[in-house]
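Shown next as C-alpha cells: one chain only, the form predicted alone.
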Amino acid sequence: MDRIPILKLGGVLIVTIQVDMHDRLALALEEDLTAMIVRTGARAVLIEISALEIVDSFIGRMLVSIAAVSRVLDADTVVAGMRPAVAITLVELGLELTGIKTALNVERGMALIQSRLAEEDGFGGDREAHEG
C-alpha cells in the first residue's frame, strides 16, 4: 500500500490505519494530511490506530509531527483506539504525544472533536450566560 486513505466528514479528516506503518508510509501520510488540511480547510484530524500492534519511536515522532503541522494549519489532532501495549511502548520510549488528544475509540474521538469545535465556534463555552 503506497498511501493511507483520508476521508473527509464535515470539517474533520479521518484516517484509519489498517496496516503496519513503515517510515515511508508515515512520511507520505504526513504529506497527504498536510495537503488535504490546506485544500479542505479541515478543522480537525482523527487518526484511528487500533490495528497498529507496534509503534516504534519514528512512528511516534511522526504522530507528534502530524499534530504539530496540523496545529499550525489550525486543525486539532485526536488519536483514537490506541492499544494498551502501544501506549506502554510509547511511555517506555519516553515519547510524549505533545499536541495530541487521545480517545479510547472513534466515537469518543469524534465527540471530543465536536465538543472542541463547538467551543471554538462559541456554541458551548459560556456557562455563565446559560445559568439563571
The other form holds:
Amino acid sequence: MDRIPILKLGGVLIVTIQVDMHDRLALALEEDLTAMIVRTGARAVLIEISALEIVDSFIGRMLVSIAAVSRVLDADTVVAGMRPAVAITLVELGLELTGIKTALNVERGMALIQSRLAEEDGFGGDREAHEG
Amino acid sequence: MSMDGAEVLKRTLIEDEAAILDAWYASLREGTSLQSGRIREAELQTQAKAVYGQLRDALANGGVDADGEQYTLLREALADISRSRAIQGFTPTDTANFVFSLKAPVFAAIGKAHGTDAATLAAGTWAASKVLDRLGLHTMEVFLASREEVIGRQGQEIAELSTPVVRLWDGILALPLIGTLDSARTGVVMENLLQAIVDEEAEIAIIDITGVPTVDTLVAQHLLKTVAAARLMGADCFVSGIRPQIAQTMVHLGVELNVVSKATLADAFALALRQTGRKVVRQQASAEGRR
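In place of the form predicted alone, output the structure of the form predicted in complex with its partner chain.
Full assembly next; the chain just shown is listed first.
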C-alpha cells in the first residue's frame, strides 16, 4: 500500500501530500505521523497540501485529528499552501480546522514554526527578543 | 376585375403619399411618444418620412415579403430607431405604435381608392396588414433585444464594481464591500479574495463593510465564512467599517462576529502594518510640533 513520506528537518516533521488523498491513505498517515512524533520527539508538524485538489469531510476531519493528536504529544501542527477551492469547500462543510495554524506556503509555515519554537525556548531566558 | 394586393398597396403608397404621411404625422402627434418629451416632433416626422420612403421602395422592388432581401434597408432603419427608443427609455407601446399607427392611414387610402371593389379592397388591406405587422414585430424584437443588452451590461458592471480586491501594501489586501451580501455574492467575494491572497502572497486581508447597508445573522454568517476561509489559506482577516447603528443592531440581534474588528479601515490598516512589523512615522516634525 502507498504511504505518504514524512521528512524530519531538525525538530520539525514535514509531510507533503502530492497525491489524491483517499481514506486509507489518510488513516495510514495519521498512524505513521503519530509514531514518528513519539520516535523523534518532534516539536512541530508541517503539512503541505498545495497539490491537494479534492477534500471531503473525512480528510478535513483527519487534519483536525492529526492536529489534536500532535498537541497531545506536544507538537504544533501547521497546514500550508491550501488552495482557495479547498478552503471554500472546508468552510462550506463547516470544518474550520480550529486549533490548526495555517500558512500561505511552506516558507511562511517554517517561519511560523521557528518563531513559535523560539518563543517557547526563549520563555524566561531571552524575553526581549520575544517582545521586540 | 380584382387586383393583386401587393400591387394595390404599392400604388396606394405612391399615389397617396402626401395624404398618408399627413395622417400618419397626425396620429403620431396624438400618441404618447411626444407627450413624454423624449423626442421632438420634427425628429419623429423625419424618421417617419424616411421609413415611409424605404417602405415604398421596398414594396416597389420586393413585394410584401417583409423578411426578404429588398426590406433589408428598411429593417435596419427600424432597428436603429428601436434601439435609440430603448436607450431613451420609451415604453414598448410607444415603440410599437410608431409602425402600427401607419396602418390606419394606409387602410383609409386603400378604401378611398378601391371602396367599390370588395375583392381588391380586401386583398390590399391584407397585404398592408401583413407587411406592417411584420415590421411592427421586428421593431419590438429589436427593442427587447436592446433592453436585454442594457440590463445584461448593467448586471455585469454591478458585479465588477461590487467585489474589488485592493492591495494596500505588500502583503496587505483590502476588500471594500458595497451592497447587500447574499450567498451568491459571498461566493464571488470569497473566491476573489482567496485568489488575491494567493496571487499577492498576502498575510492580512481587511474586509471593509462600510458600504453594507444592514448586517443581519445571515450576512454575519457569510462574513464569518469568508474570514474562516482566508484563515485556512494562512492569512489573517480583519473586519472594519461597522457603522454605529449597525453595531447596535448587531448587538441587539445577538449577532456575534468572533473576528478582529476595527471601527474604520484606517484603524484596521494601522493594525495590519503593526502586525507585519511596520511602523508609520512622520518624516519631519510639523511646525506646531517644533514648538
